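Listed next as structure tokens is one chain, alone, in the form predicted alone.
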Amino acid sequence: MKVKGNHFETIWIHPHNQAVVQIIDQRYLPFEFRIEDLNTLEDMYTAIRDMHLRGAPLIGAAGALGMYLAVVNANGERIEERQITDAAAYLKSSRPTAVNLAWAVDRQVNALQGLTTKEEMMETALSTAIAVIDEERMNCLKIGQHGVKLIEQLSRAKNGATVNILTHCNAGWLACIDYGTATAPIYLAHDQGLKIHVWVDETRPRNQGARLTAWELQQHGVPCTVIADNTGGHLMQQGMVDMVIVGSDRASAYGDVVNKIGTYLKALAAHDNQVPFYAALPSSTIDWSLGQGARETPIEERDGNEVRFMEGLANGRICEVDILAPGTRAVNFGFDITPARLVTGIITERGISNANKKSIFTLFPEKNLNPEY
């Protein structure tokens, strides 16, 4: 992706200091573009927990680099296994729902197993983190290459007229390394010259759609319009939505999708209006241990102040305002579960599957431990 003409990814090693990880600090977008330096394991934990960065693939990459920072800053020339497992548990506790975090951290733990000297552990942790980043970047590109075919089909069916796509939250470049998940097909379609337009849910309470998705779509030149979260159903009733594409923070092999709170309601509206509903996600987001319905998923409950306060720009300064009466209680669930029956298809790096175990295992046969499927 480009920001004002310059190419950026979302997380990288400082070009002049390999002991520092740099990120785009998403808290200030779209009003300010800031780069933050992360120097320690604790810095990375805070960045993940407090959403300086967010998005399942990016959180995974951050977890891998957090483990690298833990090794870099460990005292002495030999690092005990307990130090690694403690660092891993600490990082994984920062955001419990996005399975990519645990996947990437555990990958580091496995890679570091049996190593003891700091030098070889630093080298291994860095190469493992870079491998995670490279794989997730490529996975997002492949998701785009598979998903764009759906947009091409809709464009042909409409004789080249504009294809209207609705998305929820931010599953774009900012949530990944590059390309995005839900946005990857959109960017590729735009680059091919297809006429597209994106309805962007504002996505309360943190407004990741309004503040992040709309901003990055505009940076890429994709026509888009921000809507209140409750508008999508009306648009579908009026025939103004051709397809819905969302991302995911965790998915089951049965096709259930865990995503930003409000996704389930969009899926219900899409189902009622015969609008195709797709989830775009890399295989690192699939929790192969989940049962049907994904009910075991830990649903993150965040600080109610994220509902109480809204943040914006006033007189050139970012500030927040209280929108509730004093003493009003607010609850803030971060995610909901969309059951497979409402999902038209899952767009992955290996292709598009139906939202069922047989179809998903056809794409990922190495994950199938049950010959029944």
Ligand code: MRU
Given for the second form:
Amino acid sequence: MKVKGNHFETIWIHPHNQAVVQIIDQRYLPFEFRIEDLNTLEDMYTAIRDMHLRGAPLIGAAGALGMYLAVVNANGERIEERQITDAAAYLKSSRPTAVNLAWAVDRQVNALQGLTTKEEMMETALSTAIAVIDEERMNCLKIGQHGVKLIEQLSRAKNGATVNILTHCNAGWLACIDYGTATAPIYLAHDQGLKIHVWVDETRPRNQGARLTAWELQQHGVPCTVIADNTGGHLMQQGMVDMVIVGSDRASAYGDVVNKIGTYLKALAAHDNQVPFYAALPSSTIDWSLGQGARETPIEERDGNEVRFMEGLANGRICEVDILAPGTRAVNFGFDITPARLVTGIITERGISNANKKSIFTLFPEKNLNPEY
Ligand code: MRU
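Having seen the form predicted alone, the form predicted together with the named molecule:
Okay, now the whole complex, with that chain kicking things off.
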């Protein structure tokens, strides 16, 4: 997507040094646009854990490139299997909820299996990481092509009047390689000339909606308005939201959707007001091992200081302010689970399914190991 008119993706190999990965360092957006060089496995681990980059598909790509960096920096001409499995376990421990990370890291482990020389491992790790990036870019584009049909329908039903879409957190191109998941249909609708407007949940505590989604939508010229997280229910009651589209960090084959904390409340409000609620996600986000309800999902708990301190711009400088009285406790769960019964549909790279096993397995029959469905 575009940043000040120039095309950018979120992660790439340094154009002049194949041993370096470059990322947009999202910690500084929307105030500063900074690119960070990542040289080692440890650099990648820190970038994921401390959210220099974030968003499920992007964390997956970062995991794949983190494995590549582990190989690039390994000593000697031969690499033991143990070094690969240790690097994989280390990367996977950086953030627990987005299943894309384990999916991409395990794909690297499988690709590297049986290889021993550093040279052949570097070649394989690089091509595997590039394949993950290429596939995820394409998956997001396809999610957009399927999802835009929903916006077209709403636009027709409204005789071309503005379609108002609410989204939570950042499931935009910054969370992926390009296009985004929830935003892909939005960008396509805008590019087709449909009248749309996006309500952007600020998404406390880290404000990914306010800081990232609003910024990237504006870079692309999509009309949007930031709202405090608690506003969505009111807007839905007033008929000011035509649909909700969110992303996901892990989904079950039953149609349960794990996403940024607060998503569940939006789904409840949408259900109560008959507003369609869609999750847009590539199949790398589906954890096929999850049971109904997705209760086994490891929900990330981050530092309470992310709730305690607010970051913003003052006198041209990024700074933090403490918003709690001394000694106040703060707790910070990163994600919640929206049960399938509240999800109208799931927009994937293969099409739109209902939030149930039968419909999801119709799109992904190769994942159905149980003839009962
Ligand atoms: O904690 P984050 O910023 O990594 O959480 C991101 C989200 O919850 C996104 O909605 C999700 O990863 C979907 S990504 C297209």
